[in-house]
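The chain below stands alone, shown as C-alpha cells; this is the form predicted on its own.
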Amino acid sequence: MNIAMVCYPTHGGSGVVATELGIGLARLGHKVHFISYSSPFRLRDFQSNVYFHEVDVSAYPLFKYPPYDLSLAAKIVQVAHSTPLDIVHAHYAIPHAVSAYLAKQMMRGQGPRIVTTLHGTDITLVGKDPSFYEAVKFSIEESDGVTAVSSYLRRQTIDEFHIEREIRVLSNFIDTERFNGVVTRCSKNQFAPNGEFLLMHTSNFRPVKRMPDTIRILEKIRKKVPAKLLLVGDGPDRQTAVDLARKLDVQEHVIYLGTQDYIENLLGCADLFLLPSEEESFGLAALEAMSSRTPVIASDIGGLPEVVENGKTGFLLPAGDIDGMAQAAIRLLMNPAQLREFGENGRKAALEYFEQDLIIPQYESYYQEILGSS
C-alpha cells in the first residue's frame, strides 16, 4: 500500500506512535510518506519506504494567521498526484482529519481513504472547545475508518459526540526492545551521586500533566528516603515547577534536563517513574517506563488502568492525592523485593500486550479492511 502519515512532529504521543507506525509499516513492504510542517523527530536516519513532504505555510499579510489546514490539504493532493495514495491516516482529528477530507474533495471524491486516529487531547480539550466541536463531530462522521488508542477515549467520544458509526480500539505500542531498560547511555551516579532514589516524570509541561505535583510528591518522599527528581521535557508548567521547589527547599534535589530525543537512555536509570496527570487517554510515557522495568505511580484517570495494572506494575491513586502516590512510593522504595517484582511485571506486560509487532499488523489490517470495503 501507498500510505500517507499526516501527524503533528513534535515530542508527544501521537507524533511517536504516528511515527513508529510508519516505520513499521515501511519494514513491512508498504510506501509511507509522512506529510508535516517538520520532519518527525522519531524519523531517525534514512529509512527504506519512507519519504518526508514538508507542508510549506505562507504567511501573506491579508492572513492574521497561516491557514495551516488549507496548505496541509493542498500538500496532500500535491502527494497524491505524484504517488496514488492508498491511505491517508490522520493523527487527530483536526486540522489533520479534516484536512485530509478536504483533499479528497479537492480531488472530486476520488483520492485515498481516510482513516483517522484519536489520540485523546482532540476529543478530552479541544473536542470540547465550541468553536472546534462540530469540526470534530464532522470528520469523524466523514472518515473512512475511526480508531481510537484506548477503551476510554472510545467511550468518551462516543459519549461527547453521539457517534454511532464504530471506533476501532487499536492500542498504542511500543518498540519494546529499543524500551529494555538496558542502561548504556546514563549512569544514575550522575543523578544520584550519594546513592539517592531516582524519581523520573516526562511529559509536555501542560497543566493536565499536573507536574508540579511530581515535586510535592518529592518534598513528601524525602522526609523518609533520600531521592531526587528528574523531570524531561519542557512547556508552560516549568517556571511554576522551579518557583514551587524553591518553596519547598527542594530544589538541589530537582534535576532539569529539558526535552530529550532519547527517552529510553533515562528511563533505565530511574527507580520509579511518576504520572500524576488529570487527564491521560493512554498513558504512552507510562508503557515506555514499564517496558524499562521502572515500576509507575500514577493517576487512576483515563485510559492509565488500561496501561498500568494497580498493584501489579505500579499503583494507582486519584488524580491529586499527592499524599497516596508519595506513600506508594515510599513503601516500593523501602521494599526491594517487590519494586524488581514490579519491574519486571511491567516488562512482561509490555512484551505480552504492547508490542509494535503486535499491534503494526493489526493497523495494516484494518487499511486492508477499509480499502475492501470501498
Ligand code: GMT
Contents of the next structure:
Amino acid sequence: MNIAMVCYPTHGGSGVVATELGIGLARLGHKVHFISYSSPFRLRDFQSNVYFHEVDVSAYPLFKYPPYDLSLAAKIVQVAHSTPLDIVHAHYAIPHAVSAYLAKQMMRGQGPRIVTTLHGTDITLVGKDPSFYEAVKFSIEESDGVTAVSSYLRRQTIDEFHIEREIRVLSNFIDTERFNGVVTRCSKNQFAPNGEFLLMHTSNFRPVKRMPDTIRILEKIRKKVPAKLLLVGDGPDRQTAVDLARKLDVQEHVIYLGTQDYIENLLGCADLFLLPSEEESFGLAALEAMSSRTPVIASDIGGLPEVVENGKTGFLLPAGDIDGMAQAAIRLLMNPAQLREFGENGRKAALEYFEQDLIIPQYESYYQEILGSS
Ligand code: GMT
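Swap state to the form predicted in complex with the ligand from the form predicted on its own:
After this comes the whole thing, all chains and molecules, with the earlier chain placed first.
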C-alpha cells in the first residue's frame, strides 16, 4: 500500500505513535509518506520506503493566521498526484482529519481513503471547544475509518460528539526491544550520586499533566526515603514547578533535563515513573516506563487503567491525591522485592499486550478492511 501519515512532528504522543506506525509499516514493505510542517523527530535515521513531504505555509502579510489546514490539504493532493495513495492516515483530528477530508473532495472523492486516529486531547480538551466542535464531529463522521487509542477514548468520543458510526479501538504500542530498561547510555549515579531513589516524569508540562504534583509527591517521599526527581520535557508549567520546588525546599533534588529525544536511555535509570495527569486517553509515557521495567504511579483516570494494572504494574490513585501517590511510592520503594516484581510485571504486560509487532499488523488489516469496503 501507499500510505500518507499526516501528523504533528513534535514530541507529543500522537506524533510518536504516527511515526513508529509509519516506520513499522514501511518495514512490512508499504510505502509511507509523512506529511507535516517539519520532519517528525522520531524519524531520525534513513528508513527504506519512508518519504517526507514538508508543508509550506505562505506568510502573506494579509494572513493574521496563516491557513496551515489549506496548505496541508493542497500538499496531500500534490503527493497523491505523484504517488497513487491508498490511505491517508490523519493522526489527531485537528486539523489533520479536516484537511484530509478537504483533500479527498479536491480529488472529487476519487483519491485515497481517509483513516483518522483520535489520540486524546483532540476529543477530550481541544475538540470540545466550541470553535472546533462541529469541525471535529464532521471530520469523524466523514472519515472512511476511525480509530481510538483506548476504549475510554472511544466512549468519550461517542458521548461527547454523539457519534453513531463505528470507531475501532487500536491500542497504542511500543518497541519493547528499544524500551527494554537496559541502561547503556545513562548512569543513575549522575542524577542520584548518594544512592537516592530516582523518580522520573516526562511530558509536555501542560496543565492537563499536573506536572507540579510530582514536586509535591517528591517532597512527601523525601520525608521517608532519600529521592531525586528527574523531569524530562518542557512546557508552560515548568516555572510553576521551579517556584514550587523552591517553596517546598526540594529544589536541589529536582533535575530538569528539558526535552529529550532518546527517552529510552533515561527510563532504565529510574526506580519509579510518576504520571499524575488530570486527563490521559492512554498514557504512552506510562507504557514506555513499563516496557523499561519501571513501575508507574499514576492517576486513576481516562485510559490509564487500560495500561497500568493497579497493584501489579504500579498504583493508580485519584488525580490530585498527592498523599496517596506519595504513600504508594514510599511503600513500593521500601520493598525492593515488590519494586522489582512490579517492574517485571510491567515488562511482561508490554510484551504481551502492547508490543508493536502485535498492533501494527492490526492497523494494516484495518486499512485493508477500509479499502475492501469502499
Ligand atoms: O498528552 C498530550 O497532550 C499530547 C497528546 C498528543 O496528541 O500528542 O497525547 C495524547 O495522545 C497520546 C498518544 O496517543 C496518548 O498516549 C496521551 O494519553 C494523549 N494525551 C491526553 O489524553 C492528555
